[in-house]
Amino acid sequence: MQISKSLKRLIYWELGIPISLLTIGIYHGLMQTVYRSGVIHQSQFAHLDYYQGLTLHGVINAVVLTSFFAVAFGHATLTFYFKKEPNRKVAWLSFWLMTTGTLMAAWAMLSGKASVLYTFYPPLKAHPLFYLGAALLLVGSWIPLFDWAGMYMRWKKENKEVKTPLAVLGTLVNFTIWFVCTLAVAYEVLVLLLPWAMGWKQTINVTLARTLFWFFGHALVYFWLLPAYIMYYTMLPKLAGGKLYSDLAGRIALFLFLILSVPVGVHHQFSDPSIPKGVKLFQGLLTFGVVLPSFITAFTIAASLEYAGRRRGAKGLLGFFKKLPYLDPDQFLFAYLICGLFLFIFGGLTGIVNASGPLNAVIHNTAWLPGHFHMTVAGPVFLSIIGMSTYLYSTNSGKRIFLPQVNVIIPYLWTIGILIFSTGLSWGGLIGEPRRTNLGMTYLNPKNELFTPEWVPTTLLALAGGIIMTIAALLFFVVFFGTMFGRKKDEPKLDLPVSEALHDEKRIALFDTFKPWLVTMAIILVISYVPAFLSAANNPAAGAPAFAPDNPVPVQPVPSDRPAAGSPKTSVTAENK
């Protein structure tokens, strides 16, 4: 379909800005492996500090890129399936709020005043503009949901007995999760962190801030993943030359994500003493429960790919694998999605380890965590984002893919790099290699008394993988920007691959309406998080003063005769010290 110049321009900007910033994120990702491998033995390179670069890498790649893309993909999806465009003024308001917030946070990070990592845990303290920027980015990303919800309700009134398109359902589920989970982090930023950063409060309740963050932080993973899931269900079978095995399976999986994605964040806090054991156990069980929609997806997509392979003439039990269009430049999206799906197998398996209390105690705060994290975020999430960004830009502009043969090998090269990189990190984590640490300063510096030679092979393996990933990313930038600055040769259009369903089950009201699932979501959230928040608020340790990431001494110690904020029952005085 043809779309207006305004919407087309909006989608271009929402793709172009984060991918331009991604060049910074990728560079700092490479530099992390260089620092950690001991290639350099210093705290900064090119006037950028290790923790400053780590913050830029995390915020750009994991928050800015994903949120901008999710909004752009949502605009494209709802416009395509409803044949109506979103409200232009509302859409552009969203864009400008997100862009302004990104620029504010970028200034704080680039100036070295917000080296607090992408989790921005207190007592690490950032410049107030970093927190204001984060708040604007969140609010800007909320706005499209309300416009899309109106579009959905108007469409539903006109099509009461028609099933909601699966891609639309997935988009609305995803942004509902996003809105709910970001309410907690918005409260953390505006009520706890911002007054503290502006000097209105000297200390902060770290446990409450962490609990609010992880209410958001783990659900954030599913906000990243669900656009990829939408592509797996609604596009991958078509790209493979087949059909979606079951439309109903996709709906069940999406609604399970709606009720299970948010109330699992406490499994990141198994070591926090202020969180009750019962809450940890309940959310740990829910974390295993969220595996169910992933298993449903694994079966459904595998069956869809087998059907596609057999339509192409495959024989034997696993012969269908040989018949899929792995290197077809005309179906390059297949390559990006299948590689992401493969990597997600390992991301899911390592995630089950993290969700187990005893096993989590072994690997928490080790390099195992970023090894797992990159299997998910840098696997299906990243590959689906860059593949679909290239596709959307090409089709909407009428410009053909620049270097199509190169484009189709990028995901395979990236996958090889990720497997090597994450193997190095995971292996290192199992033998005690810490995460978020500039190992080249101490543990990987032969001249330092803390030199740990057993970590040399693991960090060098991660470095090798990081170099391969960087090469793949550079090739992507060549293809994407080459396409952007190329000449228009085809008719511009918004056109998404749409998979027919092999088993197109009749409409079941329960799986075509949001009300019962939203009520269930609210009940589970109250049960799982009210005790956690109450305990964090009422049983904190002494309020913490601000710290810098590279120094164990508070930036400005709290005067000994002043009670610690955030802890009404505890008074820290010279006498009781």
Ligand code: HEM
Given for the second form:
Amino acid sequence: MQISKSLKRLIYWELGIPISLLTIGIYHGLMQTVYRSGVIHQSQFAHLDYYQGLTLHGVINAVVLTSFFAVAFGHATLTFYFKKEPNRKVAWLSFWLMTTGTLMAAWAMLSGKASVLYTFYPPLKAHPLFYLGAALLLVGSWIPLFDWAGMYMRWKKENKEVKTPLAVLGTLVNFTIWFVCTLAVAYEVLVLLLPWAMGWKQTINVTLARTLFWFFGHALVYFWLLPAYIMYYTMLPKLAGGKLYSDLAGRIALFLFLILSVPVGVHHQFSDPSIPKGVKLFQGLLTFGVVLPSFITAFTIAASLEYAGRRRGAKGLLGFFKKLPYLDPDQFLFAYLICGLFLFIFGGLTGIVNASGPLNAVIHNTAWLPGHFHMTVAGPVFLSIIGMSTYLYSTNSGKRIFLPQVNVIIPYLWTIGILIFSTGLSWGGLIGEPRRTNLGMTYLNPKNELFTPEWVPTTLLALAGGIIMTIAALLFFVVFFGTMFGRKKDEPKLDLPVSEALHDEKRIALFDTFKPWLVTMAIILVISYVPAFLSAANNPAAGAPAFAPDNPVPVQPVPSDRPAAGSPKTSVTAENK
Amino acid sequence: MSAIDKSEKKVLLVTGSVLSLFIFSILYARGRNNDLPECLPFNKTYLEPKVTRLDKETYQVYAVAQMWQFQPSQIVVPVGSEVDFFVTSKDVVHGFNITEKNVNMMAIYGNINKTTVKFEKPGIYKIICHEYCGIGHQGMQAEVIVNYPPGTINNKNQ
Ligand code: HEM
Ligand SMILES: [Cu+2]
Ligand SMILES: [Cu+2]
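Switching conditions: you have the form predicted on its own, so give me the form predicted in complex with the ligand.
All chains and molecules follow, beginning with the one already shown.
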């Protein structure tokens, strides 16, 4: 269909801004593997400090890119299925809030005033504009939900007995999750962090802030993932040349995500004090509930691919794998999606390890974690984002893909890189290599007393993988910006691949309405999070003053009855009682 | 269409029962053996780093993390001792990781984290800070030295 100039421009900017920033994010990804493997033994390179770079890497890749993309993709999806455009003013308001927020945070990070990583745990303090920027980005990204919800209700009124298109359902589920979880982080940022960072409030309850953050933080990963899921259900079968095995399976999976994505965030705090074991156990169990929609999806997609392969003439039990359009430049989205799906197998398996308490004690905060989530967020999420960005840009502008043969091999190159990279990190994590650490200065520096030779092979593997990933990313930039600067050749149109359903089940009211699911979501949330918030609010003692990353003395003087920092190093052996 | 196929019903039933069995086993095992860090109320005495010997083989360590060191920076205990670690922070969030023993805790201002481990083999066990805590983070380390047989501790300390 044809869309207005305004919407077209909006989508271009919402893809173009984060992808331009991504160049900074990728650069720091590469540099992290360089520092960590001990190729350089310094705190900074080209005037950018390791931890400043890591903050930029996390914020740009995992928050800015994913939020902008989810909004752009949501606009495209609703417009395409409803044949109606979203409200112009609301859409641009959301854009400007997100962009202003991103610029504020980018300024704070680039000027070195916010090296607090993308989790911004207090009492490390960043520049207030970093927090404000983050809040604007989040708020801006959920504004379109209200407009979309209106579009959905108007459509529903006219189409009472028609199933809501699966992609629309997915978008609405995703942004509902997003809205609910961002309430917590907005509270953390606006009520706890900002007044404290401005110096109006002296102290902060660190555990409460962490608990609020992870209420948001785990749902965040589903917010990253659901656009990819929407593509797996509604596009991949079509691209493969087949049909979606079951449409109902997709709906069930989506509603299960709605109720299970948020009330599990405490699984990131298994190692935290002040949160009772029972709360950890309960949320740990709920986490495994997410296995259900994940497996429903895995089997439904596998069945859809099998159907496609057989239609292409495949024989035998697994012959269909050989018949899929892996390297077809005209179906390049297939390559991006299938590579992501493949990586997600390993992402899921390592995720099960993280979610179980006792195993988590082996790997919590070690290099295993980045090993895991580069196979999720830098796997299916990232590949579907960059593939779909190229696709949306090219079809909407009528410009042909620059270097189509290169475009279709990018995801394979990236996948090889990630597999090597994550092997190195996961192995390192199992033998104690910490994450978020500039290893090159100490542990990977042969001249330092902390030198740990066991981590030489693991960090070198990560470096090798990182180099391959960087090459793949550079090729992507060439293809994306090459397409952008090309000339218009075809009729521009908004067009998404649409999979028909093989088993197009009758409309079941329960799986085509939000109310019962929203109520269930609220109940589970209350049960699992009220005890967590109460213990986080009440168990800790005095709140903490603010600290800058380069100084053990608090930014403001400590109130007298609180501990002061900076006593000399001591060596204590056992004393008798 | 809407009625569920017989074989599908069977599959659903089997999956359901396997799943319940699974969840029940997890609950049972975790209920009996839950070694997640314990939830303790804060008390200022925890801010004074020390190693206390409770009896021949039982020790208490008050470990205090701060930018960018642990106190005590060396903890000496005999082989076979069981050690309770009480961990807190004087400033930002730190990590407290003893890889060989799967001790994995966060040290947080105003909060006490606790776990118990038994050191059966002699050796030097590194304690590594594995949460970013500022510019000196990559050098923040301490160690548990497990070296001499039980019973000889008094001689060593005098
Ligand atoms: C060339 C590609 C990339 C390389 C070489 C790379 C490398 C790394 C490394 C080595 C770390 C761990 C650093 C540490 O803990 O000290 C890291 C962290 C991280 N990466 Fe990447 N990465 C790449 C691309 C991506 C992409 C595409 C995403 C997401 C879309 C991503 C998301 C993250 C996140 C969220 C973290 C955690 C940051 C933190 O701990 O605060 N990375 N990356
Ligand atoms: Cu999580
Ligand atoms: Cu540290």
